[in-house]
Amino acid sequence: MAIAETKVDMEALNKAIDEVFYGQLDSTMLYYFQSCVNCKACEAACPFTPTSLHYSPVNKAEVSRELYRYRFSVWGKTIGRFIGGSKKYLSLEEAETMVDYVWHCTNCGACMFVCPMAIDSGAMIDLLKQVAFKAGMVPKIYRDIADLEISGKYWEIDFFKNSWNSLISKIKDAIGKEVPLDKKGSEVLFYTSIYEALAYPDVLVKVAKILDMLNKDWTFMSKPLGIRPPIGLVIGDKEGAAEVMQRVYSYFTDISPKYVMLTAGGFEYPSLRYTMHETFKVKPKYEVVHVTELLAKWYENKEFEIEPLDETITWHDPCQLGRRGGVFEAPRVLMKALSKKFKELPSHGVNSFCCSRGGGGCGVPSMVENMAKTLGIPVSDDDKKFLDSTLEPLIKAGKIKVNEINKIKAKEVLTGCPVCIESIGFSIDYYHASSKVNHIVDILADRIKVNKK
C-alpha cells in the first residue's frame, strides 16, 4: 500500500475519526450502522468482490461500524470492546487496511439495491475516506490534483488553458460562428470540465453542434470551473469540495440559465445536482440535468428525429447518473430511437455493474499518471505503487462487464460518463472484445434530423 511507508500522524488520525464519526450521525446512517444482518448478499453487487472477499461491501464497511459502535452504542462501549466488536481508534495496521478498503470502493451504490436491508455500504466507506483524508492518508497524486482545483491555479497551467481555448475554437469552427460565452439568462448553460475537454473534446464539439442545430439559446464557459469539480468529494475532502462548489454555484447563479446541462454522468452529476445545493441549503432557480435528459425531452417534443442504426447497441448506466442520480429513463428513450436492436445489458438499471472507475481510483491509472506528469506533479514510487494496485480490480471487474457485453453481442456500448468510457474501453481492449464504447452524443449527433418548425 502506498501509504504504508509514509509516516502516519496517529494523533491526526484519531482526531479525524472523532470528528467524522461524531459529526455525521443521522437516522439514515444510524440505520446503516446498526441494521446489517451480515448476510453478505451485497457481495454480489460490488465490482471489487471479484478481486477479494475482503473487498465485499459489508467487510469494508465493518471498519466504520466498529468505530461507530464504540461511540454510539452501550454494547460497544462495554463488552463490545473486549470481544473485538468495537474500536475507539485504529492501530497503524488497521488504518492501512482502512485506506486500502476505501480505494476499493467507487461509492457506486450497487450494494444498497442488492442488500435485503437496503444498506448503503458505500456511504459508510465514504466516512472512512473522509477520515483518511483528514489524517493525510490520501494518495498524494490525487491530493495534488485536487489542491490544484481548489486553489484555482489550474487556469495558470498552459496545458489546461490551451486545451480549453482550443476546444472553444473547435466549437467555433463546427458551428461556423462565435461561441456564446458566459451569456446570462440563456436557456441552456453547456457545462463541462477540463477533464472532459481532455477526455473527449469531439463529444463536446458535437454537443455544441446539436444545440446550434436545434437553435437553442445556449452559452458556454469562457473558463472551466475546475479540473473535474468538485473532485474533493471523491478523495474525502468535504471542505475543499465545498470551496469549489461555492465557485460553481456562484457561476451558475450569475448566469442563471434554465438548465445547467452536463455531458458527464460521473460523480459530478449527483454532486452538482444534489450535494451542492444540499450543502448550502439553497433552492436554485435553474435545474442541473444530463445531456440525455434534455435531448430526450426535445426528442419527445418532436424537435428532431433520429435516423436509426442497424446494429445491436446497449446502454451502460453510469452508477452516479443512474443509481445516485436517478436518470434511467431518458437515455433509454434515445437508445430505443437510435436502434431497433437496442438491448439491455444483463445487469442494468439499479443493478448496473460498476465499471470500477479505474479500479476505485479517479480514472484509469495510466491516464492519471500521464495527467500528473503533464501538470508537473511528481509521481513518487508510492504513487506508482498505489496506481498499480488499482489495476487488478479494473481487470477483474472489466471481465464481468466484457462478458455481459459479449453475451448480448453488442457492437456499440453507449454511455454518458467519461470515466466509464475510459474504464470499459480499457477492459474491451484488455479482453480483445470486438465492441466499441462511446459517449451517446458521439453517435447520436450525426443521426439527428432537425424538424423545421
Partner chain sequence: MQLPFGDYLVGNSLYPLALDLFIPTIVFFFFGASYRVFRYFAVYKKPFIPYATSVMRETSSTEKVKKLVDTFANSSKVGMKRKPVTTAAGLLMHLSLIVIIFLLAQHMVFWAYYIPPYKILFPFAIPESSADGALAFTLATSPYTSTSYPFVHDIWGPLTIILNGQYITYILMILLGIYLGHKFHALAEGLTLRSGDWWFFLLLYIDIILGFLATSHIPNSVVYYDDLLGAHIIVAEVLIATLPFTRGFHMFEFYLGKVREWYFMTYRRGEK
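Counterpart to the form predicted together with its partner chain, namely the form predicted on its own:
Excluded here are partners and other molecules; the one chain stands alone.
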C-alpha cells in the first residue's frame, strides 16, 4: 500500500511506538495480547479475509503482539528476538506492512464476537493506527480532510456552506415555517454532519418533517460542527479528535437538550455517545440516541402508526450502531411494523457481516477522491494508489453481502448509516442485484400516520 509522502522518519516511528503503543497498555489490552490461542475463528467474520488471509484479524494484530512480546514476555526478550516473534521496533518494510494492515480493518468488532476468548483485535489494530499517525504514515488525503475539520475552516468553503444553507432552506419548505435553529432547552437536538447533508439531504428533510408532524420541541444547527466529526478517531489522531469533540460537547452542553438525535449509525454514534464523554470524564445531562431509538420509543408509545409495505424488506446492522453501540432492537421494532414480510439477513445482529467501509476506507474511493477535489485538496499519485487499493476489499465483501440479500429475496435493504448505504449500494450495482438500499427514514417517513390525541 502506498503511503503518502513516502519518506518515513524512522526516529519518529520509534518514538511513536514508545509513546503511543506502550503508553496505552492497560489490563484489558494485556488480556488481548496474552490470550489468543491462534484458533483463527476470527477469520470468517472479518470483511477483509475474503480479499486475502493475509488480512485476517489475528494476522493483522500479530504486529502489535510482536511489539508487546519484546518488552513484556521472557520468550519475547530471549528466543523470540531471533525467530521473528518479537521486535523492539519495526523496519521500514514492517512499518509499511503495518500501515497496510490498519487500513484493512474497520474496527467493526465482528472478530470479538466469534473469538472464544473475546479478544478485540480491532482494539490492537487501532493502537497501530495511532502509531502510524504519530509517525506521519497516514494517507495524506485523509489527514488533510481531518485537519480541515479540526481547524474549523470547513465553514469557509462555499461548497459546504451552500450545501448546508440549502439543506436548511429545504427543511423550511418541507415544514412550511422557519427552522428552529440553535434553540436552547429543546427536547430534541437534531444533529447531523456536513457529510450527511451531502450524502442524503432528502433523508434529513424527512426527519425534520417527522419531528414537525409529531409536534416535537426540536432544534437544528445553524452551522455544522464538523465534516464528519470526529474524523480524527478514524485516522488515529486522538488529539485532533479531542479538539473536535470539545467543540461538539460545548455545543451540546450549551443547547442542553433532552436528546441529541443522530441519523448516522457509523463511528459517530459510539464516538459521541461514549468516547467523547469518557475522554472528558463527564456525565452528560442529555442522551445521545440514533433516530431509530427515538422513533421506536414514540411508536411504542402509540404517538403514530405505520402503514405497512407489501414487500420483503431487510435490515443491515451498521457495525458501530449495533456491535459497538448495542442498538439492535429499536430498528427491528420499526422494521416489523413496516412490513410483515420483514426478513433477517443470514448474518445479522452481533454477527452481521460488515460492509467493509467505515474505518477501513471511510467511503467508496471515488467519493473520497471527489470530495477531496471539491475541497481543493490535491490528490497525489500516492493518494490515488491508496484509494484504489481499498476497492478490492469492497468488491469481495460486497459479494457476500449481495449474496445474503439475494438469498432472502429482499426488495429493500434498510439501514441507518450513510457509509453502509454507499458501500452496499455500490455492491448492488456492481453485481447487478435487483434490490435497493436506503436509510430507514427514507421509507418510513412516508408511511407514518400520526395519531390524534
